[in-house]
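Just one chain follows, in the form predicted alone, and it is written as structure tokens.
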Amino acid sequence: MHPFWDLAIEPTLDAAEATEVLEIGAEAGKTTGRLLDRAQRTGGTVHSVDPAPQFDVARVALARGERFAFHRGRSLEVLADIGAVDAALIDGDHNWYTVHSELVALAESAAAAGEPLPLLFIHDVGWPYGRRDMYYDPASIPDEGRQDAARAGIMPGRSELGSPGINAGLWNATHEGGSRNGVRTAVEDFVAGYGVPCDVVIIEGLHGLAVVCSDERREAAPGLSGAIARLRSPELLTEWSARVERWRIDADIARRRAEAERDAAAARLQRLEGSLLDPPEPGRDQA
């Protein structure tokens, strides 16, 4: 999620005016060390939820004392004890039952706070698995909101999986579409029942974003309307239209570069296989 944060998130959790904010899904702690610089400035707290992070949590609790706060389980175990926020990220298991359900728990949440809905930055609303269901461990979720699924590849325009295709090693469901699959249709799906009016704001590109403000968010802070505007500006889209293609163009010159160093390196060993099985004349000058 951190490409988004300088351009989207960080500027709209501003006009929010938000102190609590909850990540889940913490991975390499990237977007939650933007998250702590933030609360440095803010005077909030970040309540970031991972199972099993790949950052040293123990270092960060020390550096960052108050302003961080770690829940190290899966979120369905956790967000009832953390409370109201107001703003969550959302970037944990990209399924329809784990979304749509963090989701309701963060509205209960909310409700019985007296606040708000938070205000909703959610990952992977994009290709692939916006209209896909993946499981990092599909014994987790119960049976009736799981979809079928295999490990086994995805590729664009292309419903059942196999080969070629992308994160063959996940549990991906095994077709694409379809009622409750995706984290897209999550996120469709909790705001056509919410019960209050929501605003939702998609940016395509890098798995997509989708930004989920309710009326009652936007009338505690005044400044989010605008904030909102900005994000389906023609401005906001040419700049990220720039980036994303940057970010390509890097990813291009990576693997360009990968691929020579690999033949350069076969280059040598076949040299110097060839050198093993082509000794030198004996009494020849080696000089």
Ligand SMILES: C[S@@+](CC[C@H](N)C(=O)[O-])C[C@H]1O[C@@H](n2cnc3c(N)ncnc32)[C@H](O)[C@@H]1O
The other form holds:
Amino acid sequence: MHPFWDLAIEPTLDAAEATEVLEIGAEAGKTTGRLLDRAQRTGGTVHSVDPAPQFDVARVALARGERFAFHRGRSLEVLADIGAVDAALIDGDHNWYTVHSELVALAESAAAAGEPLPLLFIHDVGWPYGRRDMYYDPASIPDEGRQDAARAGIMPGRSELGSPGINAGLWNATHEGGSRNGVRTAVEDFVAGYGVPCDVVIIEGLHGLAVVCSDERREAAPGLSGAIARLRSPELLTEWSARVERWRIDADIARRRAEAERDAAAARLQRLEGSLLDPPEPGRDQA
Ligand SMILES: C[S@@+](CC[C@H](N)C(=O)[O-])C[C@H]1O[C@@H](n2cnc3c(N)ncnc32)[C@H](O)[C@@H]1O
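Based on the form predicted alone presented above, generate the structure block for the form predicted in complex with the named molecule.
Now the full complex is given, and it begins with the chain already shown.
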């Protein structure tokens, strides 16, 4: 989610005049920190939800005070207690059941408070989880909401799981596509069933981001129409393509560096083993 921050997320949040902002899926806090810096500027609150955050929540809470409300748990266990928000960033469990249920819960909280649907940012609407479920914990999803899943890799253009493939350690749906499968499908199904028209912008690349803005939310903030139009502009897409290319190059360099370090370590080990096996020649000075 964080690579989309300054180009797409922050300016659109600002245009929406969003102060109460929800984040589902904080992980190491890369997006949380940006949201908190923005909340400092706007005087708002960041509600962050994660059952297994990878940062010291207590220290952040101490430093950020009333700007930060952390909810340790799964989204569907805590969303009703959080209530209505102006905007939500969804990047938790990447499957149809969870994302669709999160969207329904957010719509219900907004309706109960007499507010429009929050401005929504949903990550992972591109490959690999746009049309394929992934479950952090399959047992937490009801049987009827879960696809068959296995811990095996995913390859572009191949529905079945196997090797080689990415994310082989995660529970991935055993097939791609079809009904109730994947994050993008969840967003489409929610929007189709929601009573108010919504504009959906998809930014492809780095797993894809959907921005969903209901007509009611757009009417509530005068600058929002322009900000949404900007997300589709050739200028933004050109800048975004350059960034995606930069990420690709950086990832390639990081991979080559890791390979070189691994090869150097293997060579060192081989030299050490060689010196253990190789007895010194008789009469040679010992250091
Ligand atoms: C892809 S990471 C989030 C990355 C983060 N948004 C960022 O921009 O760096 C997904 C996170 O979602 C959390 N998660 C998994 N299931 C969840 C759920 N049901 N509700 C909330 N968070 C969940 C995981 O613990 C993990 O930390």
